[in-house]
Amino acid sequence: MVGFTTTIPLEIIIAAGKRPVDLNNIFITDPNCHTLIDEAEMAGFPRNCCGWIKGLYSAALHHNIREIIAVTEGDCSNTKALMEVLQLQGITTVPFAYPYDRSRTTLEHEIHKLAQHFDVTPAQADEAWHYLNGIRAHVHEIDRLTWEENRVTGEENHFWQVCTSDMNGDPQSFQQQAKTFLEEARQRQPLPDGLRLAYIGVPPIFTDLYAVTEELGARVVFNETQRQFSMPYRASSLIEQYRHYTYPYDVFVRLDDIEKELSQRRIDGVIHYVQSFCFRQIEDLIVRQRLKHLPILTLEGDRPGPLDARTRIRLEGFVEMVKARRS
């Protein structure tokens, strides 16, 4: 079992014949999520550090995984300090880092390094990259039928991209779900063409937004980051992909990819998710200056749970906005 703390080249992990734990997916999942953050803050972590990296050091203790890649470079600012945490408890942690301007050179070397490490050679790497790719088109097609036939919730939507960072730790599994899902939500009758919303940033500690958003007679049709999980992108080898794929990279690179889509999916407006502590916060006013033709609301979360009052309150007047522009 390999952890690792946000998401990576998975071919590398799967060619090496590990099973892939996004601790994320984990500490989100867990029944008892605040417990993990309190555990967190009980051994020393400050209250203002983000709430992911918190769960992240709970969950891969509960899980006893004794080997984890933290991605040191375009994720948390806070990963090294929490890759020297989990050194101190005994942890085997591996670096990974991408290149901030995006080079093919530079993203080629660490790549290399990942499978070195897990003594995986150049041809099962790329026989893994196909074999996840047939894998990520099942999801692709989810997508689809989220935003061009209205057969798939948002909430649906965020589950099965954000799933593909570490398949739900078994690929093969993870195709069959997904075929089966596909055929179920095939059958289904359309949602109603109603309020078209865009999720972006991170993907949300909240544990109810998208149903509260859909209760409110909108629906999320396009999650920017769980998209990106899914390498929605045609690419000539793994190098490209990992390229391609645009949220470890500049705020620009992910801008440009964020107006193709809100146009391509007929968006009425934005949500902005940004993490409390988090240096994303930052960039949402590079965000609004950049989407400035669309209503934008920027929300902040801290813990996981449901949204508080204040938060729902600013959804339910932001829906009602929306309405009323698009009438």
Given for the second form:
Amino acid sequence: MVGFTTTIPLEIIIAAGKRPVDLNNIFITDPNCHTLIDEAEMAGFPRNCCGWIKGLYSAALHHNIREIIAVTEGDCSNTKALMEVLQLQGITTVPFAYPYDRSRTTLEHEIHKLAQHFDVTPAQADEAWHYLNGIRAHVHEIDRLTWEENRVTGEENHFWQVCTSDMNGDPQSFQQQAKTFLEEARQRQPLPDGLRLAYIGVPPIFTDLYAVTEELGARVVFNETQRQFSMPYRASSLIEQYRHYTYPYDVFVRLDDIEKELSQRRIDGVIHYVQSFCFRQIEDLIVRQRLKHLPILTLEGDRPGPLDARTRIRLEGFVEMVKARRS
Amino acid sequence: MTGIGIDLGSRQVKFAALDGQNIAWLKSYDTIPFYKRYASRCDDRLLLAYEDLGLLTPEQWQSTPLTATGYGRNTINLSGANVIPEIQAHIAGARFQTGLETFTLLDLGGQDSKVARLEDGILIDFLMNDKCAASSGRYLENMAKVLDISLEELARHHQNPVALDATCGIFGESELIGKIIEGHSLEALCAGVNQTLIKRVAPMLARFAQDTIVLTGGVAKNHAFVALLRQFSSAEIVIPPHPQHNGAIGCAFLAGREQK
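The form predicted in complex with its partner chain is what I need now, so please give it after the form predicted on its own.
Let us now look at the entire complex, which starts with that chain.
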């Protein structure tokens, strides 16, 4: 098993014949995800540090993952300290950095280093790239069925996009499950055409955000970062694919992608999720400036669990407001 | 009676009864004693002993439409009432009380601070405080307690404010105690506390047009805050006749309208 802290070139792990594990996914799907945070705090992680970092730490230990790729650039610098703490526990850590300026040379070098660590040749990586792209195409279709045909719910789409980061550790079964899901979803009656919301920002730490949103008569038809995990590009090479990947680079690259999708998907309102204590909270002001024409609700989450009462009120008020604007 | 509105707030439960365009009566109860005395739960619904309240006859309770709002539309499920989101209630109340259709609403309640923007009667955007209630009525109550004065006395002073940070309503207490030890006058300390409200609210308010601000919630009764708000904002500041009952009035108005 090879763990990782955020999406990395999955092709390398697959080509190396190892089982990929996105630590975020095993943390948040753990029935005791709340206790995982407590354990990290007991170990000495500060209260005012991101819940994901704490969850990742405990999840790695619980699942006895002995080798971890830590994304030190392109995600947050907390990961550097997390990597050091994990080293202290005897875990092998492999740093991986997305260059902020999206330099082709630097990214190529980083991917090359990663491949070398796992004894993967360029040809093997390329083969894995073609193989995984075939599987990702199914996930892109699930996304299309969400926004274009209204046959897939926001939560289902969120789930499929998120899981693409590690393909649940088993690409072959994942592909089969995606195919089965698609067959079933294509037969469905389209969902009623309610409010169309976009979800932007890192995946939510709340467990019931999508369900509550749908209960209120609105549907998320665009999951920004989650969609990025499925690499929705026609890239000419593995390197180019990870250069097109918006999430680890600057906010303006993300906003170009967001703006394009907002108009294509006929979005009525935007939920911008930010994680407590995350540097991306600052970027909210940029997001608001750029997406001025649409109503934006900024939600903040700290620990895993259902929406708290205050967040619920704000979400309800927002949905009502967007409804009023639309009519 | 055309409609009854109930605003289940964190500090007080407010009632308003409207008779057409007239306010028939207003009433408020402290939240915790109110729940202890009049509320019970049955099958996930909140039951109020309407008859025990004595505000209306049992027949009137039956026949008058009832709308409620409060802490999380889905966390309250009030038997016999149509429950609406708080923001909707407050906007309806402000429109009813002021007759204005374009304004920025600033509602400072027991724990919540809300800012909403209305243009031609349509809600354009709104913000609420999260994580921290250091700009709310409850914060003012705590600070008055620390200073050993009444809320009314606290609300009298706005000149020469002592600089207070108040990122947290609890840490704010020890910060204030530090300032007392430093020997600042009570007036300056009070002004400092009132000034922290402006500091907290300003970033929220700055996002919206500063033409007319309708100020509601209990904090609207704080004259010093209003004076400081006038210094901060160029907007015309309108305080409706019943700022604390604004949400309940909005509910009562909407209840009556639903009926038609």
